[in-house]
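First comes one chain, alone, set out as C-alpha cells in the form predicted alone.
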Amino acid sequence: MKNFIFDLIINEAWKYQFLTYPNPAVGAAVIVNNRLFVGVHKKAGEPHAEVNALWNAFRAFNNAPELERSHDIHEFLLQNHNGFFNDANVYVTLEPCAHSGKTPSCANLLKHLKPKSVTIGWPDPIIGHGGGGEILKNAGIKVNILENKRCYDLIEPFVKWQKRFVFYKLALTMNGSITGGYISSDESLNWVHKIRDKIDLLVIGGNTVRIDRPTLDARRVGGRAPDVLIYSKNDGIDRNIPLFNVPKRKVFVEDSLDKINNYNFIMIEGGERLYNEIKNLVDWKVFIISPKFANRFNFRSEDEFEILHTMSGDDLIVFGR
C-alpha cells in the first residue's frame, strides 16, 4: 500500500515539475475513514501539497467554505478540525516545512491536527528549512522517513536552483529528427510556455535565432518572458528579430556562457551542435518526443542518459540526467 501511495503522489507532483519555482514539486496523500485523498503543490505562494490533501479530505466529510489561500485553510482547519485527523495517516514526498514564509508552516499545522502517522519520502535538504519531522515527533505523531530516491529526484531542481540549475529542452520526432519547424504538439508548446514563464534565463544558439527568428516568450499562457542569452561565436544577428522587441526582458549576445552564473533557473533550447558543446554544463535534459516520423536529418550525440520520469500526453515528455 505504501509503495502504491508514493507512486501515486510522486507521479502527480511531476505534473508540476519546474512550475512551482522557486518552491519544490511535492505530492501528498491522506488516508482517513478508509478513503484516500491526494494533494500537490502547484505554484509558489499557493497551498502546499499536504495542505491540499488535508483540505480535500476534510471537505469530503465536513461542511466547509470555498477557501483558496493557504493562510485561510490553515486557520480554518486549526479552528474546526475537532480531532477529525486523529486516525489519519499522512504521506508526503518532502518533509513538511517547519518555517513560515509566503505560507504558514505545514509541520505546525500537522502538529495541531495530530494524525496517527506521517510518512516522509525525503528529509528537507535546505539549511534552515528542516526540522518538520522533529516538530511532529515532539507532538507524539509517529514519523517515518524513507529516503526514497524517487522523492529526491523530484526535488533535485529545487536543491540545485538555490545556486544554479540548468536543463536542456529538445523536441524531436520518434526517429530523432529535430528540424522542420514545429515538432511538438500544441499541448507541449503550452507546457513549454508555462516553463518559460518561470525560468530566469533562456539560452539559445545563434544559428537557431538567425534561421527561426523566434519570439521566445510565454504568450500562449499570458506569462512573463525570460531574459535571453544568444550564444554565438559571431554576432551578425538582426536586432529586428521578434525576441529583441519583447518588453521587460534583457537580451544578451555573447560568445561565452558566463552569463548563466548570474541566474538560478536556466533553460537551454537548441539543436545538436549546441547540445554537444554545452551538455556537460547541463544538470537535466528534457526531451519532448512527438509520435511521428520525419524523413529528415536525425539528432546525433555520444551521450548517456538516465531516465528520471516520463509523462504521456499528445507527446512523450522524458526527464533525465
Second form
There are 2 protein chains.
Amino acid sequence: MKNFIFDLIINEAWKYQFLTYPNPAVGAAVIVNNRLFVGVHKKAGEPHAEVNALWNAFRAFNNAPELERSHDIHEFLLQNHNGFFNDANVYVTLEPCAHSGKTPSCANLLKHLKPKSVTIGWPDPIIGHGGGGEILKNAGIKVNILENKRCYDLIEPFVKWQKRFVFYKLALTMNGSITGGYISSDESLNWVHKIRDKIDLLVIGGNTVRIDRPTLDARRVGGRAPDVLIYSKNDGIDRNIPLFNVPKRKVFVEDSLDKINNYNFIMIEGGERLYNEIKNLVDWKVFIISPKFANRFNFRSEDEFEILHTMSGDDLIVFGR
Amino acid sequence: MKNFIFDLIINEAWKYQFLTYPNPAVGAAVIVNNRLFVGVHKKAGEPHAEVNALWNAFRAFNNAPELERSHDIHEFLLQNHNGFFNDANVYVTLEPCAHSGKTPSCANLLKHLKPKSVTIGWPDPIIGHGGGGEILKNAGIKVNILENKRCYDLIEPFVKWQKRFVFYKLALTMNGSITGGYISSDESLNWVHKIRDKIDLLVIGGNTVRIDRPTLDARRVGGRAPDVLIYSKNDGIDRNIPLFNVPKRKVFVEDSLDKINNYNFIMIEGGERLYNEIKNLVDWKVFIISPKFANRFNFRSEDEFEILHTMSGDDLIVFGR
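Now that we've seen the form predicted alone, could you pull up the form predicted in complex with a further copy of the same chain?
Up next: the whole complex, starting with the chain shown before.
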C-alpha cells in the first residue's frame, strides 16, 4: 500500500530545499499515541528532521523545557524518554546519521528511544556515513528501507554538493513573460534571497547586469551575499553597479564559465540568451511562475525536463531536472 | 500547531477534484495503533472518504472480506468493529454526512465506532444537510471544527454545482505556447477525458472546432460524451466534424453563451480569443502546463488569479481562481 506519510514529509522537506546547505533536505514523522508529528531539517547546525519530529511528539505529551540546540534535545530525550516512544512508528526520508558531526548521531538517539519501527526513504549516500539502519536493527527495532526515488530527488543537491551542484533560476509569468520589473511575489523574492544567503557563487549574464543593474545580495533576509560571476563575452560592465559595492564578496567578469569549478553550490540567474547557452549543462532548473498573464516579451527556448517537485504559495515553484 | 494531516488529505482529495460530481471532493485519515490510513471519495455512489479511511485501517489489523459497496462496508463495520476504533483519531476535510443518500450516513457510522476524536476541516455547506458534527458530539466523541479555508476551496465546485460551476481549461507549455498538436502528456489527456465524462456541457470556440476538428468525447476512459456548445459569431461549422457524430450528445452552435444557464457543471476549452472574452466570467481556471519550452505561438492575455492548488505528474496542473 502507498505510504502517504512519505508524501507528506517529502513535501515538508522540500520547503527547505537548498536552505540546509551543506546538509541534505530531510523530512521525518513520528506517530505516537495515535497522533502524527512532523519535523524537518531547516538549517545546518540545527536539529535533524527526526530529532525535530521526536521532540514535537515528546513535548505534546510530556513536560519539557524549551530547548533549541540539537545536543540539548538529544541529552534531554535520552535521560527522560522513559519508554515514551516504544510503541511509536518513525518515518524519515533519509537514513538516520550514524556519525556525530555538528549534531550528535540520530541513529544512536533512536537506538535508545527504541520505537517499534523506523521506515527509511533512502539509504545514506555518502561513503563511510551509512550504518544508521544497521545500528537500529541491531537494537531490535524493525527497520524498513524503501528506496523511494522521490526521497533520492530530495537529496540530489546534497549528493552533488560533494563536488558541484548548479541550478538555473528563472522567474516568469504563466504565459512565459520575463521582462518588465519584478515578476515574482514578495514571498518568492524572500525565498530567492534565502537561497542567495546559502549559495557559494551566483552566475549572471552580462546583459542582465547592464540592463537591471542589480545588487544580487540577500538583504531581504539579512543574509550574506554570494560571490558573483558576470558572464560576458566583452567586459564593458559599469563598476558603479551596486553589486560591486557589497562587502566581503568577490566579483568576476569573465568570458568563460570556468570559475564554476572552484565552487560547490552555484545558482545561475539570467535571461533567454544565457538559458539557451547552458540549458543542457545545469543539474536542475527552478522556475518561479507568477499566477498571471502579461503581454510582454515571451521567453523563447526549446527545452524539456522532468518535474521533480512543485509547491505553491503566492507563486508556483517548479523544480525541474 | 499546524495540522499536517490536513495538508495530506487535502492533497489526496484534489486528485479526484471534479470526478466526484455531483458530490464534493473529500479526504480523510484515521490514525489507529500508531499507523495512518488515508481515504478519499472517488466517485458519486462509491464510499465516502471517511469510510474508505476507516475500512483501510480496519482491514490492516483485522480479518475482513473484500467489500466494495458502501452499504456493505457500513454494515460490516457496525457489526464487527468490536471497539477497534475507540483510541483512534479521525480527520476529514468536510463534516461527515448526517443524512442517508446513495450511501448510509457517515456520522451515524462514526457514532457507533466511537473514535476518540473527529477533526473536521469545514462544516457541511448545504442547508439542511449539516448536523453530522452534532451527532458525534452527542455520542461523546471529541469534535474539532477547523474552518480551514483550503478545505473550503476543495468543495467550492460542489457548493456552486447546486446552481452552476464553470471552469476554463487551458493546456500550455512553460513559456506559454499553445499551438502545434498535442501539448499535454497521455496522463493529462486521460485526466481531461475523465473530466469530460463528468461535465454536463463542454463549451468550445468556433475557431478551435474549425481548425482542430475535434471529437470532444471521453473515449480514452470509455466515458460518456458531454453536450457541446460551439460558441461562434457566425455558423459556418462543417457538420462532418467528428464531434457531431457522437451518440447521445446534443450539439449547439450559437452566438451566445446563454445555454450555460441550463447546465450545472461546465468546462470551457478554447484558445486565446475565447479566454480573453470570458476570463472574468468563469469560476475557476485550470491550466495543464507541460514541462517544456517551445518556440511557437505564445498565448497573449492580461490576467491574474489566485493559485488554489497545484499537482504534478508528467505535467503540472494548476487550479486558479
